[in-house]
Structure formats: structure tokens, C-alpha cells
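First, one chain by itself in C-alpha cells, the form predicted alone.
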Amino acid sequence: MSNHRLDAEYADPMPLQVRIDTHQRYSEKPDDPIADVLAAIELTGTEHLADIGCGDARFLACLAAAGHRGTLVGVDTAPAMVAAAAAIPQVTAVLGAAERIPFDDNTFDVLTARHMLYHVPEPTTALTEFRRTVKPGGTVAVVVNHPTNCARTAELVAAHAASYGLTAAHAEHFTVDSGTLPAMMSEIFGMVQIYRTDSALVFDRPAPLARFAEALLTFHGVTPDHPHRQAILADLRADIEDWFTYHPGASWRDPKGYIVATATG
């Protein structure tokens, strides 16, 4: 993803919040990636922990609320996300990129990178930085989606973007997913432990699906300031309404899933 596209996507935390809330409310199976990460890293509560690409910092907020006594650091490239992290009293918020983490070697006991590595232009460089900044014997936990995550909805959004001249060349192409990450990590860390979750989003009415689809627009080149954004959104909503009208009693089901991959520094 270009820096411009990434900046546009995360300048406003609302689309991210919509996506997270959608997964919490409309998943076929219980969806709690935070709990999955915590189960994988088995914190004692005293660790010096960094969350790289911390987003709206809800993971760090969860740790702080649970009484984590070690230092919590949130690193992100988006000023709005750094501001969200800074609003949590126990968290040190830092503006920085995963490929060049602004900390010394062997700084952290635990480093997490949740649902962010597929945004990084040079993921191998980022993984090398993860190893550099984690202490020997420390834990690195990376979360990425399956390669076909929510593909049905993504394809719908892409089709409407394409109708206004936004072709696949304008869209983001993920190169890091649950199929590619294990080998990438093993080259840098050696042994990698994988925890896999499979589920689906299930919508029984149009409104929440339309809201989720809108939260994907920027990933397909429809930035908030795009001149055709409102027209694309109107067409997308109408298409979703039509689908439910012509499929009475049916639910829109979109398979998804992710892995938590852990390694020792």
C-alpha cells in the first residue's frame, strides 16, 4: 500500500472501528483476536511490550485495564492512531514505521504486530526489525488474515470502484497472509508456532453489510476525498439492498480467518 493510501485509510479511526466492531458482532463464531494473542503470548503482567501498528490502541487499552504493570508502547505511522494511544495514561505513544522502529536493540520483552504487516511495503525488513528490538528469548507475535479474507464483500466493493474507473491497479495487493507469513518468519526467527482461527461474517440484513463495505472503500482506491465516493457508495448500498430483496430469508456469508504466529527472539 502506498503511504498516501495508508495515510488516507487511517487519518480517521472510524473505518477501522467499524471493521473491528463488525467482526465482533457479525462473526459466525466468537471473534476475539485480542484474546487469541494473549493466549499465545502468555503474559505475566510485567513485560516491556510494544504493539507495532497499534491502530486505535484498543489492545493496549485492554492490557492497561487488566492491570499490566510493565511498560506499554504503541507505535504507528498514522498521527490519529498515535493520538489514540497517547490518550491511554499508561501507554507511551510513538510515531514510527515497522521497517525502522525507533528503539534500541533488545528493548522489548514482547512485541506484537496485529493485522498490520500486510500494509508494510517491506515486510521482511519489518520482521528483521521485530527481531532486532525484542530481547533474546523475548516473544514476537504477528497476526495476519487468510488470503481470501472477506473476499465476497471485497469483490463487491472492487466491482463498484471499477465502474468508476478505479481498476485493480489502484487497489491494494496484500503479499503477507496466513499462507505466506510462516515461511517469512521462519527465515528470520527459526521455529514459528501457528494458532489458526476460521470463521465467516454473516449478515441477515443490508444495513450492517453496507456499513462494513463502506469501511473497505479506501482499500480499493475510493479515498474520503475521491470525487465519485458518494456516487460509488450510493450504488453499493443499492446493490446490497437489491441482493437481500431478491434473496428473501437468506444471509450474506463471507468466509474469513486469521493466524497468530509467534516466535522467540
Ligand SMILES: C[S@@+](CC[C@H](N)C(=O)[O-])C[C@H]1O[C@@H](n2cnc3c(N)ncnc32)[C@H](O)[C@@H]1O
Second form
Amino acid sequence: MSNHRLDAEYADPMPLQVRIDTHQRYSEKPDDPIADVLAAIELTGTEHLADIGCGDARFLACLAAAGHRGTLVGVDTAPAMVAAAAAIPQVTAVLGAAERIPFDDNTFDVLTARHMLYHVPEPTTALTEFRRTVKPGGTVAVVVNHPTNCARTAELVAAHAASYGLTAAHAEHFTVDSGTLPAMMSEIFGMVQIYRTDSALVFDRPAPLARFAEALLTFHGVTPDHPHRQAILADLRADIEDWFTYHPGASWRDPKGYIVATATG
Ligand SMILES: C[S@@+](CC[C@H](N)C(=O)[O-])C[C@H]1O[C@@H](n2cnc3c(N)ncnc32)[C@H](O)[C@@H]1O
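Could you please show the structure of the form predicted in complex with the named molecule, as a counterpart to the form predicted alone just displayed?
Once more the chain from above appears, this time first in line as the rest of the complex follows.
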């Protein structure tokens, strides 16, 4: 993914919030990656914790609301996300990249990187930084998706982008997934524990699917400033409406899932 596309995707927290909201509301099984991370890392409440690629910092907000007493640090490359994190009392928000974490060696008791490592061109560089900045004996938790995560909807969006000349070369290339992360992490940390979740998005009407599909457009090269974005979006919405019209009573089911991988620094 070009920097322009990644910058465009996260210049505004809204598409990310739509995707998270969709997973919360339209998953076949309860979908709560925050709860899954918390179950995997078992915090005492006093840890000095960094969330890398923190997005709108809802994980840190959740910890603060639960009475976490240790320092909470959010690091992200997107200024809009850093601003969202900075608005949460108790969170120290820092503009920075996973490949060069702006903290000293052995700083954090816990470091989390949730749904972000697949955006990093060299994930091994980021994992090495996680190891450097977490204290010996500290915990690192990384969440990445399955390689086929929401592939059905992604393929639909890709087909609409392709009809306007935006091909695979324009699409987001995810650098790591649940199939490749465990070996990558073991190289750096040794033993890795895996917690796996399998589910599906299920839509029984067009509007929430169209909303979700729209929130994927930038990943397929249809950036907010793309001259054909409105036309592509109109075609996509019409196609989704048609699918429900021609499949009365059917649901659009799209398999998905992720792993939480933990290791000790
Ligand atoms: C899919 S969002 C996930 C946000 C949050 N972790 C969550 O799960 O809600 C990915 C986030 O990673 C950030 N990001 C992308 N590349 C990054 C990098 N190299 N270093 C730090 N953050 C990065 C993006 O700006 C975005 O906020």
C-alpha cells in the first residue's frame, strides 16, 4: 500500500470506526478482540503499557475506564488517531512508527499491537522494536487477521475498483496474517502462545453491508479524493441491493477471524 493510501485510510477515524462497529454488530458469534487480548495478557492493573498502532485508542480508554493505574501510552503514525488518543484522559499519545518506537530499551511491562502489524512493510523490524522496548519478562501481544478475513466482501469491493481500472496493484497488501505471524514471532521471541477466533460477518439486509463495503474502498485504491469514488460507491451500493433482491430471504455470510499471539520479552 502506498503511503498516500495508508495516510488517506487513517486520516479520518470514521472508516475504522465503521469497520469495528460492523464487527461488533454483525458477527455470527460475539466479536470482542479487546476482551480476547485482555484474557490473553492477564493484567494486574499497574503495568506500564504501550499500544502500538493504537487507532482511536478505544483499548486504552477501556483500560482507563476499568481503573488501570499504570501508565497508558498510545503510539500511531496517523495524526488524527494520535489526536483521538490524546483526548482520552490518562493516555499519553505519541506520533511514531512501530518500526522505530520513540522510547528507550526495556520501557514497557506490556506492549500490544492490535490489528496493525499487517500494515507495516517490514513486520520483522517492528517485532524487533517490540522486543527492544518491552522489559525482560514483559508481555507482547499481537493481533492479526486470518488470510481470508472477510474475503467475500473484499472481492466485491475489488471487482468494483477494477471496473474503474484500479487493479490488485492498487490494493492494500497485507504483510502478515495468522498463518505467517507465529513463525515470524518465534524467530524473535522464542515461545509464542496462540489464541484463535473464527467467525463470520452475516448481513440480512443491504444497508450495513454497503456501509461496511464503503469502509473498505480506500484499501482498494478508491481514496476519498479519487475522481470516481462517488460513481464506484453508487455502483457498489446498487450491486449489493441487487444481490438481496435476487436472493430473497438469504444472508450475505463472510467468514473471518484473527489470532492473538503472545510472547515474553
Ligand atoms: C486497523 S487500525 C487498528 C487500530 C487499533 N489498533 C484497533 O485495533 O482498533 C491500524 C492502525 O495502525 C496505524 N498504523 C499503520 N501503520 C503503522 C506503523 N507503521 N506504526 C504505527 N502505527 C501504524 C494506523 O494509523 C491505524 O491507526
